[in-house]
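Given next, in structure tokens, is a single chain: the form predicted in complex with the DNA.
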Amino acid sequence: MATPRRDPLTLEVVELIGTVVARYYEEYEQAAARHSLTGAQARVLGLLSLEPLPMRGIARKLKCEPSNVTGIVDRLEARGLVERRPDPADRRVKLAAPTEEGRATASRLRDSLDFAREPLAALSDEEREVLRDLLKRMLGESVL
């Protein structure tokens, strides 16, 4: 494992990444709020719009304790965006799945987020390719 670098260029890039992270996070929360959702609720709804998941699976994706998921799904369910279904294969398991309205909300949320990420529009196709490759290299093999 390499030693972290402290040269001015590295520090400048670190600072820029910090700015990207802060802005992205802020805009994510705002997009969620426009749909009267908290960030956590929006993340869960987004996950479930890809595929229904057991409560435990949601906790793994969110990297939080399973007990927290109960409340988040409760609130989404109370708003009619998500429903709990039994798992035919294991009666202990409850599968959380988006309702029709939940899927629609998730879709609109995704559009909001694309809008939030619009800064990418400032780059040409070639520049996006370079950026993609640099980010991939930065993130390492774990992403591949």
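Note that this is a predicted model, so its numbers are computed, not measured. Positions refer to the first chain, counted from 1. Rigid core here is just the name for the largest C-alpha set that superposes within 1.5 Å across the two forms. Compared with the form predicted on its own:
- Superposition of the core reveals a Cα shift of 2 Å or more for residue 91 between the two forms.
- Residue 23 shows a C-alpha shift below 2 Å between the two forms [criterion: core-superposed Cα displacement of 2 Å].
Could I see the form predicted on its own next, after the form predicted in complex with the DNA?
Here you get just the chain by itself.
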């Protein structure tokens, strides 16, 4: 097992990553609240705006228990932002999918998130690509 790096540069990078993550979540929570959503509801709605997913798929992407997701989807469904529908590939499975209002809300929520977008806009395309590739490498994802 590799010894963790504790040099000043590594510690500074870890601290900066932590600060970025904390600021992102703080802004995300504030943006969600402006739409009368919790942060968790906003994250689920954002995921579903990309593609309908089964509860298990949502839980996997959010790294939480499916039972937690069920309650979140129930509340989004009660507000008319999400609906459950049969999976065309397996009718025994229910997919959570955004309604038109859910897609519109997810879009407005995404548009209101300035923290990540504004600093990234100051970077060139090449710098953003390098940052993306480094983050993917840190996460163990392949970089093309």
